[in-house]
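We begin with a single chain expressed as structure tokens, specifically the form predicted alone.
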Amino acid sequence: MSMIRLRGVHKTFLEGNRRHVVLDGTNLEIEAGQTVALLGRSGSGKSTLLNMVSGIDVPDAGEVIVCNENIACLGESARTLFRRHHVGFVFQFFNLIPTLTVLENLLLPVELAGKLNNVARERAADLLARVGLADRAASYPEQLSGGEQQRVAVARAVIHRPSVLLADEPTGNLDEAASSAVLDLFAELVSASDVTLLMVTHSREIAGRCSRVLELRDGVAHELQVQGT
């Protein structure tokens, strides 16, 4: 079953007096449960594509179908609600709220979705244990290392059991050991939750850990061969 499908997606941005074409009739299809890495040079439109799939942004033309819903046709409020229920997002810079504890950050998605209850609290405790931070629930983000903060961010992205998990350079600010731990965590949580993962990365080595690799060139997604297949 197709979980993410882009059909003829166009997106341009104004740069001074000229229009910069970022996505130029992009077509893309990702099946449920697949792990897909998205490569491309800086400015090629990788983050823009993630923003389309999450509903943060909409295309100038084309369809963006996620979980059988053409979210490009939805208004901003409807896209926000869709994202809260169906999409998890992991950012390069963690995006944890500094005034909230680890547990409060983790519970934020379910609270915003109006689903904060004892079941959600139990899941939060389980996720913290699985990411090795059971004893840091009352800590604040500034008290954690970069790798620990990203582990919290990954747990937060899956607490509401999304169908789609998006990650934008999730290891870009981590050292090699922390990066490896976060990637192992992705693999574990994706496998356990049967979630579809689309991850932007600049690293072909990291991309090789995914089941599919795409490269965005000239506004079009090209399939690359995964090493060893």
Second form
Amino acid sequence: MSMIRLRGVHKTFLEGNRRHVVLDGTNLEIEAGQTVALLGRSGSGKSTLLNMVSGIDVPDAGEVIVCNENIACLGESARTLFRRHHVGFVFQFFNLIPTLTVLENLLLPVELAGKLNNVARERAADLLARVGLADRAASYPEQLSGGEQQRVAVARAVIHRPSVLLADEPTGNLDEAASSAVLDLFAELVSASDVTLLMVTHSREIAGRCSRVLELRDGVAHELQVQGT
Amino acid sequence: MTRYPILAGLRFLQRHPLHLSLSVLAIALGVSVVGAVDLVNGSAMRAFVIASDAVAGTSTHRIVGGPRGVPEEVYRRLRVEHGIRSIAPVVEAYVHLAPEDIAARTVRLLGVDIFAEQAFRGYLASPRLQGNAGALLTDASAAALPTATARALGLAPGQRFAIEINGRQHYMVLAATFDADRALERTALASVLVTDIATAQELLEMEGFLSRIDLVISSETGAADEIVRLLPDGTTLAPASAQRQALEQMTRAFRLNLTALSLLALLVGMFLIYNAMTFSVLQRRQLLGMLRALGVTRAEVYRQVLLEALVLGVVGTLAGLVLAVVLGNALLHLVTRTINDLYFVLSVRELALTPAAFAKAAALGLGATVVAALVPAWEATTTPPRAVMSRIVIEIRQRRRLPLQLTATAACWVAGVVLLSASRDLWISFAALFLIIAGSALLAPAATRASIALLQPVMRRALGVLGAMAARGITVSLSRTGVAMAALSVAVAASVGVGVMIQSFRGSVADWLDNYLRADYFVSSAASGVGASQRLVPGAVLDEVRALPGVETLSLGRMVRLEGTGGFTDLFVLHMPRKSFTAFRLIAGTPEAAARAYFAGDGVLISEPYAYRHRLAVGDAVVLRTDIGDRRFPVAGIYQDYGSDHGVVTMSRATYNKHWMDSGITSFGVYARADAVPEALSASLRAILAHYDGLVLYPNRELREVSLAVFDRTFTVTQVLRLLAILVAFVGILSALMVIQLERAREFAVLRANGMTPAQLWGLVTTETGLMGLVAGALAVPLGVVLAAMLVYVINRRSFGWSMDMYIDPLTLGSALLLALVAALMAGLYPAWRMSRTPAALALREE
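With the form predicted alone already on screen, would you show the form predicted in complex with the partner chain?
Shown next: the complete complex, the earlier chain at its head.
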């Protein structure tokens, strides 16, 4: 079953007086449970594509169907609610809310979805244990290292059991060891929760850990051969 | 609303304690000023109403007379010949109690017939008086005081105490004490001294006359009409509430102006709240962006920011209410003194802490906070749902908004001008004033950008790269600096506006006094202030003074308050040398025609406030109740007068004598001969007056100074409110600029990492904040002058009926610039100090 489907998606941005084409009739189909890496140069439109899938941005033309819903047709508020329920997000920087503790950060998506109960609390505790930070529940993000913060971010992205997990260069800011730990975590949590992962990365090595690799060139997604590590 | 986003927002505030506490302080100060003024105004009016009602008792009507009062005979005829029983004579005046004691106070001397009091003021009826009530009738020095007042003065029955009337001391004996039934009445009566009617007449030199006759009349029986038919010319029947309402009305403009001034402090506070909230939203764009990415809707973000503002508002308002009581107690004396100086005698002992006043101040504080946070809250909803947003995008957006802001400025100004010209209503005028202030605030970002563009080359030449950086630092972060500049310039402009208004007022009054006071010496009753009994000057004094060799002529004045059914009219009767007519600076009517009509008895002059209040022009007529019935007096001229905002009708002695059977005078001016030796004449005058108690001599210059001193005293409260508005501004500016600089920790750390010394960092930060202060000050000056012009030409005219000239003291403008500069420089000190002490590496890592 297709979880993410983009059909003829066009997106342009005005840069000064020039219109810059970012997505030029992009088509894409990702099945449920797939892990997909999205490669591309800086400015190739990777993040824009991610924003389309999450409903943060809408295309100028085309369809963006996620979980059988054409979110390009939804209003701003409906897209936000869609994101709240169906999407998990991990960014490169600034993932955690600095004024909430680790546990509160983790519980935030569940609370937003109106599902904050004991089951959710148990799941949060379980996830924290799985990311190796059970003893840091009451800490604030600033008291954690970059790698630890990103592990919390990954746990938070899946806590509400989203259908789609989006990651925008989640290890771009980490050293090799921390990157590896975060990617292992991704693999573990994705397989455990049967979520569809779409991850933007610059690294072909990281891309190699995914089941599919796509490259965005001239506004169009091209399928690349997966090379195992 | 979900809990964690709210928690995140509130913790953000908690993590910025300096910013938080300064914002709370700004709200608290704004609320305290509004609350204090409202409490004071309320307390003063409450005290006035309670005192009036307690003294008026149950009377429904009162018979009032001409300049000397109601002839006693009227009372006798009504009671004895016409059998009217619900009737009581009253002689009333204000006197000083225990003048040499530290507990000295102005009290109302009430001369009554204790046998007639039962139906009016039950507490004064003979059976209720404790002690030797009979002595009141038999002993000409016997008096009664409220029990609590006697106790406060340490007086026991039979003891002597002093009172001062018109500068003359009298000794009274405490014969009896009395108490009202209700606590409120007891408070109101604390300043009442009671004697028998004959004793009061003797003390006040009113033998044969009464101040008024109180009556209780049923409104349905037609009894009022019957009594009116029985009254002789020169007396009239008025509802008991008429005078109270007229006096209350008199102070309305004064109280409204105080309220408006306090609202100005709150408005400044609102700008500062707006600034604080905008800034906290800007600072948190990343956090808000993250929340939006996680699925927090715009509406939730909006509510969250408003909720945070509300939390600040609640804390600030609560603190403000406590401060309001402290400030109110401090202002109470100033406001009461001004009412005493300008309007009527009022004794307010304590602040009445009414729930309504607190509720109003709290509602205003919370309302102002929420309204000020509406725009920042809306701004917050525009945060795109992504984690990182380039600062430059925010700045570009701000720059794109400049034309819109300029349009909004124009719209506010046009709306302000339209409102001003559409209505004479004072509230609408103040609304227009506030619209013009708001419009000017919207202009601040564009004006800042233009000013800095002009200054940048100068700064580069004068201070090199650092100077250029400092200047550019302001425009590149216009999204933040623009708001702070708006708040700063509005706050300083408010101070300039009120300052220039007071100067203009004072300048106009001084100029008016110079022209108005023509005689070389003035003599009047020692009793000063409104409400002092009008003691007549003995004719013998005039004869003696006239006989002095150095005296050329005298001017004779008689001040009369004519009470009627619709309130009262102050009538000034003036006999003066023809050459002195130019003392009246006419603003309507030709001097020749007006003088001719005045001296020939064909017309009267009215003061500008009187003309404004009664919408009268030259050629119209004033109807006055004379001793021979109501008479119309044509208006021959309207003259400038700052003596009373209630307004005065001035007529010649000849005109007065034709209509009133009263030859008394209450003051006179002495014109010296050209060859008179001032010292000798002054000594001779003093020697004569030494034989007459209660008359004081003022040389021309001294009277001018005394008058200006009263002016300054009455404006003390305005100055205090102005200073408070400045304080609110200062706190806000400090907070806004400090946060702007603290937020740039990383930028400064990069500079430090690249070799900038701590001293250079100090230089950069203080130059930038100093420049902001200077530019904001420069923007504030023209806005302040515009505000002053509106206060002078519109608000004052509509409040008090006075027109005046603008006097702009360069010192006021200079001190405004200095205020902005000092506040801004001070705001830069802490961030500069902190950043110069923080190792660059730490600052970079912290980010």
